[in-house]
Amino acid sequence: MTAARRVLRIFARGNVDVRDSLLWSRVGGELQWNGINEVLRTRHPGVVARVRHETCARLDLLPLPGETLPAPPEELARRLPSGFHPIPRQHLTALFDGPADAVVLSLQSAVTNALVRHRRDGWLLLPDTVERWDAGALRFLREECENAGLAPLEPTLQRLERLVLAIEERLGAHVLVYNLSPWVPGERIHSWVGAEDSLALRAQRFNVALAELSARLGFSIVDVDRICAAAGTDEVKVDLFHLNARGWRLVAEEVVRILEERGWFDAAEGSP
């Protein structure tokens, strides 16, 4: 009789980096990488991962337990185009609704996503794929909203600290946070004059701040920056956000390695 496999419950709130490494990566409809279970089949064949994934408009839109963030009215949220980030879900999460062994978050949205703010009511919104919005939606955006820009570093890390503490207290889960590799294949910048606000420098600042926060709180960093540097940025990166199949495998392997060192597999595979 075959023994039942243990289930690794992962809640993942993030975008392409989290989804493509843990769930799957498809290019032109063709499967390139089939997620973390490809790693587990080899290293821990008695374990299967069940990944619950939510996209992340930005970390500061991820509510804490019992918190209700200012959000667009329900009727408006349904009417506006959503793209990859459904507007009715941008200010909500199922993170604290059920058990999880590991919670995976990511800096990517905080580094790169600019929001708009409703002029009268103050709620924030990610106007995803705005280039495909119709004339009525664009008119609303122009008349009712103002640019809120990118996330400021210090408030973002303060928010992340509160999230990490809430996750550990409510769920008792291991917290892993992806940092962001700032480099784009083919770039050979040697002077940053005029590029002080570039996403590359911004990502580096967030990565350093994340490391300092990890040193205080003890959560784990999935060091995508180091992984890409060690493998060769030109070898595993497609652009700022996307890796190839080898890159996603390396990231998934790092997630498994961290959970190994945290002792999750010892407890799961050693229990009756």
Given for the second form:
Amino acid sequence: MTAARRVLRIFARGNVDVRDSLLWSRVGGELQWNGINEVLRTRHPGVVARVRHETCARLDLLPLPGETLPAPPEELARRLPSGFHPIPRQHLTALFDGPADAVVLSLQSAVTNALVRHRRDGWLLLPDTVERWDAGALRFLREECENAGLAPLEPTLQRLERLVLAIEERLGAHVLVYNLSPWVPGERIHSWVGAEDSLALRAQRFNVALAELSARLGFSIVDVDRICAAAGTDEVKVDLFHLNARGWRLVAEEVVRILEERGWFDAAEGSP
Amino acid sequence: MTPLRLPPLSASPFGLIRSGLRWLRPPGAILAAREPLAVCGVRVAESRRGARTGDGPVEPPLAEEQNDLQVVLAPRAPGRVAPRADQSRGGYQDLVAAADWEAGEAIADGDAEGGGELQALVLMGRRGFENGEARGGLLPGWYERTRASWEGDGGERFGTVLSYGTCEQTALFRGDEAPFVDWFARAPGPAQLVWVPDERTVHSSAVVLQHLRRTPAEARAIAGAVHGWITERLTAGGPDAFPAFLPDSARGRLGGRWAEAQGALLALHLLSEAVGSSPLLERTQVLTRRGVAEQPPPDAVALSLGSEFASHFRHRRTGWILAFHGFRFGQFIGPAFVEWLRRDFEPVPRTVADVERDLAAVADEVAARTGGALLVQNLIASSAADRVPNHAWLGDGHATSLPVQATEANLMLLGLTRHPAVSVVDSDALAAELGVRHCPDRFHAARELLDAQREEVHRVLRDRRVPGF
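Next up, the form predicted together with the partner chain. The previous block was the form predicted on its own.
Below, the chain from earlier opens the complete complex, with every other chain and molecule after it.
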């Protein structure tokens, strides 16, 4: 008889960083990395992770418990092209619908995703893969929406604080937040005269602010920045967002290490 | 084989004499272009001292570096080189200048195409203590400033870069082995590198800014403070002030140094730096094919963000600011000096905002006075050792933890590069790119990272159109 496996329930809301490290990473249809269970299989053979994943249009579009965010009307949401971020799901989440042992979030969307705002009704939207939108959808975008830009740092971190507190209170889950490695291989800027902040610079600002929030609230940071720097971004990064299989493995190993340090496996493996 | 000949090099209207050669590569070695083959000591000939070009006597050029002038010779093109044995006689013959510099004199033979005239890298050391001598290697002593200049194939004016940062710039600018040869091989010239070490005081923006703005009255006040303290130390000793002459030392004693002198010497060196010219404003002389050429102050000054987080102290009466690395206390800075710091100085805590203000002020001063630019090397914030998944574990120490402070300082510096006279040398990005294992302690990079940093500095200098680089 084989012993029943314990289940590590992970709710993950994020994009390529969260999905590719925890679930799988495919390049050109070929599997590169098979997710966190590859790590668990060797380090905790009695445990299997079940990862429930949602993409994240932007961190501030993740509703708090009981909150209904202004969103596009259903008919419009179905009509507009969606890309990797289905418009009907951008303002919704199943985060608080069921139990979870760990909730994984990421700074990536807050750092890099610029939204549009509906001029009349004020709702926000991520027009993903807009280059593939048809003429009608683009006309709607042009005539009825305006650029809402990138997320401001302080309000985003304030919202993240409320979110972390709500997760801990409602779910009692460990909260892990990925930061973002700011380095883009080959990018070198020595003078910023007349230049706007780059995404790399924003990522550094958000990373520092995230560390400050962690210091106050005690949630865990999956320090993708340090992981990439330790391994060498030349070795593990493809671009600002994408790591290679080795990089994703290192990130998944760090998630497991954090949960080990937080005692989740002691509780799971030690209980009768 | 083609004769390899001494290039023209002149100190006109003075003469130039040289020592025998010390070979830096064995006979038959294959050298890369500009790879050092030999070195000799040179002097500006004293026989012409007092020569008149006008009303008064002419000070010999390079006077402050006369005792440590060396010329490194290197082939222009790669190839096998056979030194001529009669050019090296050994001993002091190869250290002390005695024969005229004869342009065109053959010193070796080489098989490289286009061989012939060698290229000269002139090394110059300004001693911290003129009478303290070391002989034998390439710039072998302790210097308060070292320089290297090379004319290359001539062309535009010399570009001058001053390295004024902390220890991580030693290998970056001065080099690992033979001084400055990495830059000699890299930058076509005419170019000059100046390196000022941080063993006396660390050159933070606060220290540099104060130096730039110092008045004669302030210099006198600092001199008075140092004089007062040294007098106090040297005259206050009791009967055991000189251990070497106590009764129990009459038959032998371990350790011969009079320890008290060390604090006094450090204080004098600090004074000497504080009331001497700021290297950011110093004009320099270089030897060229046509004679000595005076150069303006540096076109670019390399600073380290690491300087800013050294321990700073302000003299209570004079306002004089000093900065030291923490590791120097005890091992290098003795108890008497530390006691002076405690008694007559106050610690100066510095925030990232203070650093930003002072660096911006230095950039303004330099840009206005010399037109020079600052290249500020940032901190390596990431470390494989600093795994802190939960910053709450750090408690109150979070804000002052090294990774947080370094990242905040780096962000500040990136913002500061919106000043037209400030560039960042992004060591943090380079370390992340190659992996921070190349710099495990955050400061002292290994060869591969150093090469990348050198390449980046070179790129910035070329972007800023510093001549000769």
